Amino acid sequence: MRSKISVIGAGFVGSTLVQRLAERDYADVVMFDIVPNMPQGKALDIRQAGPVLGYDSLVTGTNDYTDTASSDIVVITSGFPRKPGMTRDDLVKKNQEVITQVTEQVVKHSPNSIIIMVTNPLDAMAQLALHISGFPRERVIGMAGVLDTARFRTFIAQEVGASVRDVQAYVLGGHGDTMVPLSRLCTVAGVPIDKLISAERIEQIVQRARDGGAEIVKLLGNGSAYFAPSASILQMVDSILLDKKMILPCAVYLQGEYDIRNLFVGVPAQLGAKGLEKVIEVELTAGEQTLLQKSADAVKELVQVMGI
């Protein structure tokens, strides 16, 4: 029996991750919206792609949530983008609404899924949905760190005219201004970085990272980014799916690891058939330790916004 996922959400992000999805070819995809016929014409032309391509992977657009019953894993990605004047606190009440919804109708359908979380801001919304789901804590992990260690990866490899391939980092904390890049574990080749850049052009670097998103929602004029966010969740589901035991950057429910307790917040961690399966502690500088902390606050601000 093939593996079934579901995407919560058909805009840029989640249609093109039902693409890819379908073109691993290693379970059924089901694309929901609200939107009526619009997740079903894009089901439909992804589903044309599969003789082309080669894969007989079942792709089915809904606005009916039955249609997402017994998933494996759900991805939701659905919810407001971040407009201009908004403030954090707006968009936290804004997309609470949302993810309650759609948390409620997951654990209906799909009560023993597991759930990534996309929907901004991350880390706040993950932790709603483990709220509203009843989950255990190993069942619902936002995406966060895998994206934005992906995009200091690009510019470091960038900076010193290496193969992404050879370059290693680790980005923690929470998905925004507050994320904390360790540089100081960051290698090309097993080189650290420090002797391959100079210390203010790393920091220029980290900057570029943390600044990421909003570079790219500068440069389109109107959207935001949706091939590397998708491509980032794919390889937490391959991990998952396939029991990869990857160890990946991503938010997690912390229960005293680096001294933070009951939040999320982005740290290493490995992921496999059951979801979360173990926490990664890295051992940080006092001064990372702060970074991270001050990361965590921030979570725990828009955590109170939601009243949770």
Second form
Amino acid sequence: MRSKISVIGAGFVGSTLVQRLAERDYADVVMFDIVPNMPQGKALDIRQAGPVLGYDSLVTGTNDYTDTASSDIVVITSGFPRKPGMTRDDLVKKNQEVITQVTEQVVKHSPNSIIIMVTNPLDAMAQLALHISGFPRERVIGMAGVLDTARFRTFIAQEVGASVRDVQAYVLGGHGDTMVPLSRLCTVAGVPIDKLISAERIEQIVQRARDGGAEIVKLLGNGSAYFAPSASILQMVDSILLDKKMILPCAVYLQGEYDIRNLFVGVPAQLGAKGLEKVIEVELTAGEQTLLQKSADAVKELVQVMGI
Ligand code: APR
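What would the structure be for the form predicted in complex with ligand APR, rather than the form predicted alone?
Next comes the full complex, and the chain you just saw is listed first.
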């Protein structure tokens, strides 16, 4: 039997992800939205690309949660995106209501699923989904680090004129202004970047990666990034569905790792068929640990705003 993936929210991120998943041809995909007819229309369009591109994925659009029943993976992208000038944190109250309602439906219809949270503010929404679902931490994972790291890798590759494939990097911490790019461990084909780029320039690149989402929000004028976010989700789905056990920076519920307890923070995590299979603890310098703790404090503030 083919695997089943449901994507909640058929907006820019959700529908682009569904297109990418369909092209993978390894699962049937259900796309849910509250807007009548819209997910059905997009699903039909994506299915009609199948004969041209050669995939058989059954893509269904729906406004009825019963169609999402027994999903293996549920990706949640529903909510309100950031508007120019708005921080991710401004979104918290607005999206709390949406995520509470969505998570309740996911639990009801797909009690054994693995949830990948995408809605911002990411770390807080992942924490909310864990709280509402009652799922073990292995089955609620947030997408942020893959995207933040991809942004960082893009800028490093561009700076040194290398292939993005040769740039290895990790971005830890919360998704947002407090993210912690580990430039110390960033390499280009094994060569540490401080041998290739000046410290001052590295700092500028770190800052650009930190502001990566906002830069795109400003340019678009309406809405936020979706090509790189959907690609980042796809990599996480690949690792889970194909049990690849990739180590990817993800928002996971820490229980003492990195001296942080009961909070979602971005760290390297191994993803496989069981969802989160292992939290990888990288040895941090005192400075990095302080930044990570600051990042965790920012997430904690949002969790308090939600009152959970
Ligand atoms: N249930 C299901 N879908 C909902 C609900 C709900 N309660 N409320 C809103 N939606 C749907 C909207 O109808 C819309 O189609 O969520 C979709 C969100 O899509 P977009 O507005 O296009 O937003 P998008 O760019 O896809 O971003 C989605 O991902 O990266 C994050 O910050 C971003 O939180 C945002 C999310």
